[in-house]
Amino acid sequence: MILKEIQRKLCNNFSTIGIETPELDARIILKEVLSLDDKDLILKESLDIPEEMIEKIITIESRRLNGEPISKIFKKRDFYNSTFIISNDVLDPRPETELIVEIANNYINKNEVKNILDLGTGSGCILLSILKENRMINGLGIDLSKEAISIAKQNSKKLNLETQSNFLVSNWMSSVNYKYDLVVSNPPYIASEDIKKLSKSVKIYDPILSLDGGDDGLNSYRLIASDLKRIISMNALIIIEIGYNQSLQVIDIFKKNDFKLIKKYNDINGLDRVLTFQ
């Protein structure tokens, strides 16, 4: 079978079951298995694919058709100009979370920031993306999952950011005693009852620890806000991701803990996505 036919078949099969990005997923599979690039997929569309390679493609296709995300199959995901190692022990980085990195970089450009704290760091994608753009700053990423911390350390080494970054297993800020100029976080914010409504690719292949925000989805914000003042400098900025319908509740939680809202940011779909506080 030639390359063009395999690509068409993959696209059709993915489309049939409602996968949102059938063409993209098909291209990624073919590029990974056959060691091709985007140009090859066009210029070599008549390439005859060996049977053993077709078998590998079919195996991966079956996993994708069963709901496993492409990123979890190949154990990597692109996020803010870098490729991160991921696993089932960390949340799959989402494009909307890149907004946190943009806000942080803009803030750092205009203010003196010596260090950053990332709460619930997961793969380390937020912290490491910021540090990569700001080589004079150091950062600490904390996570309750030792497996996640292991992945974050691998990404730090991969991106040559080991001298700028440290990672620590900690239940939120319980093991943190230093003061930070900038705090970033994408905490769990899905209500426990809503977990079962999530797509199969999320509820099965992302860790529940990174998703479940308690009965109302707001537990993480309460825990963070209640202990945050202890570990931040006087004018520190807090940048935090929220669920699309949580802005009023999260703002209220932080106000009750003596924080003021600086700005609310929308994602590309116009939904509330990130809040900043001081």
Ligand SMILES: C[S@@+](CC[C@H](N)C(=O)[O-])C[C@H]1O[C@@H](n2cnc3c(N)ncnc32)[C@H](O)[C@@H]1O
Second form
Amino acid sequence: MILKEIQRKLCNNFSTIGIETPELDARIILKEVLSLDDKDLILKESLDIPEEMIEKIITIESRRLNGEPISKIFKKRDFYNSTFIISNDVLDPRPETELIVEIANNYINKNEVKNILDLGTGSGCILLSILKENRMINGLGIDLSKEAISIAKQNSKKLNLETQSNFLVSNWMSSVNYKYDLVVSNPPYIASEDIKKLSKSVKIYDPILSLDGGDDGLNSYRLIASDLKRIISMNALIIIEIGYNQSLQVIDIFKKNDFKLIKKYNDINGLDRVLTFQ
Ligand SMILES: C[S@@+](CC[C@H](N)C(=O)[O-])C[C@H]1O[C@@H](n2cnc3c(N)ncnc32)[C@H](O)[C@@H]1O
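Instead of the form predicted alone shown above, give the structure for the form predicted together with the ligand, please.
Starting with the chain above, the whole complex follows.
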């Protein structure tokens, strides 16, 4: 079978079961398995594909048809300006979380920031993306999952950020004793009851620890806000991701802990997504 035919089949099969990005998924699979680039997919469309390669493609196609995200199949995901190693032990970095990196970079350009703390670092995608653009700053990423910390360390090595970053297993900031100028976090914020309503690709392939925010989804915010003052410098900025319908409650939690809302940011879909506090 030639490349073009395989691509068409993959596309058709993915769109038939309602996969949102059938063309993109088909292209990624072909590029990965056949070591091709985007240009090759056009210029070599009549290439005859060997049987053993077709078998490999079919195995991956059936994993995708079964709901496994492309990023979990190939164990990598693009986020901001880098490609991150991921696994089933970390949340698949989401495009909307890139907003935290943008807000942090803007803030760093106008304010003196010596160090950053990332609470619930997962793959390390937020912290490492910020450090990569700000080579004079150091950062600590913490996570309750030791498997996630191991992935974050691999990413820091891959991106040559080992001297700027440290990673620690910690229950929120319980093992943190230093003071930070900037705190970033994308904590778990889905209400426990709502997890079963999520798509299969999220509830099966993302770890429950990265999703479950307790009965009302707000447990992480309460725990973080109540212990934050101890580990921040005088004018530190807190940049935190929220669920689209949680802004009022999260603002209230932080206000009760003496934090002032600085700004609310919307994501590309116009939904409340990130809050900043001081
Ligand atoms: C929504 S994920 C975010 C991961 C990554 N920062 C990102 O944006 O892709 C939340 C992270 O918080 C971690 N986490 C959950 N409970 C925690 C706790 N009690 N202490 C520290 N980290 C925790 C999870 O393991 C997970 O990696």
